[in-house]
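The data below hold one chain only, encoded as structure tokens and taken in the form predicted alone.
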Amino acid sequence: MFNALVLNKDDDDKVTSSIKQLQESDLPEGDVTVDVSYSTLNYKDGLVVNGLGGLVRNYPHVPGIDFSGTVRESSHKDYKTGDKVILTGWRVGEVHWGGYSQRARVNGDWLVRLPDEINEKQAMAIGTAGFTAMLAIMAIQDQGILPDAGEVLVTGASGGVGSVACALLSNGGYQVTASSGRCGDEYLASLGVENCIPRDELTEWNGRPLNKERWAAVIDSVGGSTLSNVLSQLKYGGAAAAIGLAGGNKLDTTVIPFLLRGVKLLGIDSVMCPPGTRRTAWQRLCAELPKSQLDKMTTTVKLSEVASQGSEIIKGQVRGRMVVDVNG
């Protein structure tokens, strides 16, 4: 028997959660069974736990879009008992049962070996959010945007993706400006942020297709009117990496920035990202993200606290990275 956070939906479509004891026979099909050590709390997890967004179709359901742990049993050619592994994406925690459980069973093709440079808790301190931030940075660098290009804006900078993006960019020599509702907080400065602008400055778009050139690149986790604004403010040849929609999924813009300034809008998908790119991203995260900064942005909660914290994260009240100790 093992503990898991289980979601159920009643006849009125209300989703409730509770910690339940499950048996291994309850787990879904898969060729690798993992003793889970840690998971994390992401914005998407907050939606799932609160029954929002239509991400889960079948109940009962075990959420948690990522996890780290130790292989318990395996019939997969690449993994054996005792291997340390990470899982992010592949719609685990949405379509497939996820990491808010002391045990998980998944397709071994979805796993990545835990790098030697980090432990299981650090892997989830990085988690889906940090992995996504690295993909966004790789994407803007693929466009030739290097530190001497000018300021890079990170929206939603106090959140999980934003925090890791700020630390990675600053450590890589970029001049980082944050957009946040916590500009007076020393937390952002501790991640290497040089300037901060209140998020309200970017939430109202003036409708002009081009505004003053400000940013060499943008890593945007907000979407909506914020992304509309920053597209009009990108420098010639700049790029915006879009990784989230906390501020809405509607984009009100024109083709003018793309035609007259040659800017790029780069969509970042961490869910179905190919295995080779995944391995590269994790290698770079281990090499480029200072562990001291990772510690500053991380808090740890118990499995029993996920439901309450899930409500807070969708309100924008959770700062940095939140690791879930499923055995705590």
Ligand code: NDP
Given for the second form:
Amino acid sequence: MFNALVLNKDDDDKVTSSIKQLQESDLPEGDVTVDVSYSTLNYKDGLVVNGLGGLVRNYPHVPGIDFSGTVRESSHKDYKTGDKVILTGWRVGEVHWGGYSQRARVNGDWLVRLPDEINEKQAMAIGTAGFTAMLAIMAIQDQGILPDAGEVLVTGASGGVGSVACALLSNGGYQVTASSGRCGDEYLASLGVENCIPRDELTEWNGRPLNKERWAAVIDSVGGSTLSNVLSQLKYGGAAAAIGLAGGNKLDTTVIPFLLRGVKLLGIDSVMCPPGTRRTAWQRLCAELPKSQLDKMTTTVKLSEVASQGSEIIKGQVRGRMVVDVNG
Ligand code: NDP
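I would like to compare: after the form predicted alone, may I see the structure of the form predicted together with the named molecule?
What follows is the whole complex; the chain from before opens it.
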């Protein structure tokens, strides 16, 4: 028997959660069974545990979009009992059984081997959010945007994606400006942020297709009018990596910044990201994200706290990264 957080939908379409004892026969099909050590709480998990966003098709459902753990049993050619693994994406925790469980069974092709440089807890302190931040930085660097190009703006800077992006960029020599509802916090400065603009300054779209050129690049996890605004503020040849929708999914803009300033809008998807890119991103995270900064941005909660924290994250009340100790 093992414990898992299980979501159910009642007759009024209300989603409720409880911790249940399950058994091996409850696990879905798959060629690798994993003893899960840690999962995390991401914005998407907040949506799932609150029954929002239409992400889950079938109930009962075990949420948790990522996990780290040890292979218990495997018929997959690349994994054997005892191997340490990470999983992010592939719609695990949405349409497939997720990481808020002491055991999971998945398609081995979805796994990444845990790099030697980090332990299972550090892997989940990084988690989906940190992995996605790295993908965004790789995307802007693919455009040739290096530290000498100028200031980089990170929106939603004290969230999970934002925190890791700030730390990676500042350690990589970029001048980082945050857009945040928490500019006064010492926290952002501890991640290497040099300037902070209150998030409200970007949430009203003034409708002007071009504003003063300011950013060499933007890492955006807010979307909506924040993204509309920053597109009009990119420097000539700059790029915005669109990651998230914490502030809205509607994008009101014009083609003018693309035509007159040659700016680029780069879509970032971590869920179906190909295996080769995944391995590169994890290698770079191990090499470029200082463990001391990772510790500063991480809090740990138990499985029993996920439901309440899931409500907090969608209200923008969770700072940094939240690791879920499924055995705690
Ligand atoms: P978090 O909740 O940890 O961070 C979001 C941050 O955005 C908050 O901390 C807050 O930062 C800011 N924010 C919250 N609400 C608003 C609002 N109404 N208006 C403006 N800013 C707001 O979430 P994650 O970091 O886990 O995820 C961020 C986004 O990225 C989500 O939309 C998520 O779905 C998406 N995502 C996408 C992925 C992909 O593959 N494309 C992968 C991972 C995440 P502050 O207090 O500093 O203002």
